[in-house]
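As a starting point, one isolated chain is supplied in structure tokens, in the form predicted on its own.
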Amino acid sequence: MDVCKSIDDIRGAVKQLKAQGKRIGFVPTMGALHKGHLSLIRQAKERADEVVVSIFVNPEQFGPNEDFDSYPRELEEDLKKCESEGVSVVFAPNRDDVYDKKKYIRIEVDELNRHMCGGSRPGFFEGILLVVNKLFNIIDPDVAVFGQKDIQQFQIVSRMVHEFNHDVELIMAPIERANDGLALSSRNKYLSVEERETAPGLFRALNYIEKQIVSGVDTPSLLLKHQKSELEAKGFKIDYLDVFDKKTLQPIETLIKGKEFILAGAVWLGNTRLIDNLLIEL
């Protein structure tokens, strides 16, 4: 497995592949791998002759006050998960090597940011385009993989591929989840013993309103409400708890049949933010 830590290594590494006639899948990280994650790289390796794996802590999509200095970096670990996963090449840049000192550039994000994540992390998703779309430009792969938990960010960045007209393809893999059924997250590390048994109960929240969906609730709001009230008595506090479509990820107020909706929750437990969705079909 070829580790690169610079432009010119990692797109020598891929030129050469693709010279072979090779196929480049492709999975962005920030690191901290987990099971997650590798389940990322194996979809990748489905669709794909060669796995690149970026490993980078993305500075720009962090806000003032948010955990970039403290986020898990583990990278012998990290690399040790992806060669045994049969990873090719990881690419594990420095700051510096991704961005100029001053940038004159940026990318902004219009409605698709408005609610969701994007709502209460100002910033955060034109931090997120920034970096991938350096991110391809630098790789140039085949496809990329991308995880369903952060659901909000695959379709911004469905929609950047669109407009961008990169060539590359997108696949969304489903949330891997720990036994209890909390979506695992390199996050999930902050959690306190007790917060981790209190944890999974976001996931159990979204289940009854997606079975309540389901069995005829097409107008959610006093479920949601209701659920809401629930978790907070459990000690999370709510950051949103609604039903989204998932082609506008505009909150929906009367559900439709025949359309696909995207009900997602982001919750504070302690010091950890918790996110999870369930996609709905009517």
The other form holds:
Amino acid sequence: MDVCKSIDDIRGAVKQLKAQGKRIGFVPTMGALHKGHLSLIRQAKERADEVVVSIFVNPEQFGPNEDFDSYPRELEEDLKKCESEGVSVVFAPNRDDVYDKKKYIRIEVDELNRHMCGGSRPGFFEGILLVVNKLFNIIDPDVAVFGQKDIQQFQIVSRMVHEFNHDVELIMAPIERANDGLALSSRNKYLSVEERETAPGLFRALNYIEKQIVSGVDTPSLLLKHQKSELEAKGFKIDYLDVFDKKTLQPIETLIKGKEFILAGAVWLGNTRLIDNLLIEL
Ligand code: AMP
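Structure of the form predicted together with adenosine monophosphate, please, following the form predicted on its own?
The next block holds the full complex; its first chain is the one shown before.
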């Protein structure tokens, strides 16, 4: 397995693979790899000959008061995991390899980042698009795999690929969960023992709401209000818990048959922000 730090090196490594006619699968990550990331690597392997993984804690997607400094960094362990998954190349650049000191050009997102995580994390998706745009240009993959866990990210990146004409196929991989239902996340490491026991409550609430919706509740606002109160009583602080249109990412008051929805929540447990979602097709 090749480990590349510089853009020249990763370009060279990918060029060599492409010269052999290999199809390139790409999995962008911020490291601290868990089974969710590994499932993305497996999906990429199924669809490509060689898999490239990037490991980069992207400063541009963290707000000034967010956890950039404390975000887990475990490069050695990550490289071992990538190696045992059969990854061909890891791109693990430093900040200065990726960004100039001063930037003159930004990407803006409209409407699609008004709600969900975009609503509570200003600049988050602009930061993600900046780095994903760069990574797509540097690596030029045939297929890239992202997780449903960050479904707003997937939808916004899909839109960027469409509007900027990136020549890449995007795959959304299902959410990998712990046995008790908690969506795996690098940030779960922040949870205390007590918080970890409470954390699957978010997934349980989503499941309960989904059941009610599937069995006929088509205006879920009261249902959502009750579930928020229940979660608050368990110690969660709610950022959002709502049903969104899968395409427009706008909140939906009345659910109509024949459409796809995202039932999504973001909550705080102490200093840890957790997100989760379910896709609902009526
Ligand atoms: P991150 O390292 O958190 O930026 O995540 C890198 C990729 O892994 C993103 O596409 C995430 O959506 C995906 N991912 C994170 N957690 C999970 C999970 N539990 N199941 C599936 N994919 C995940």
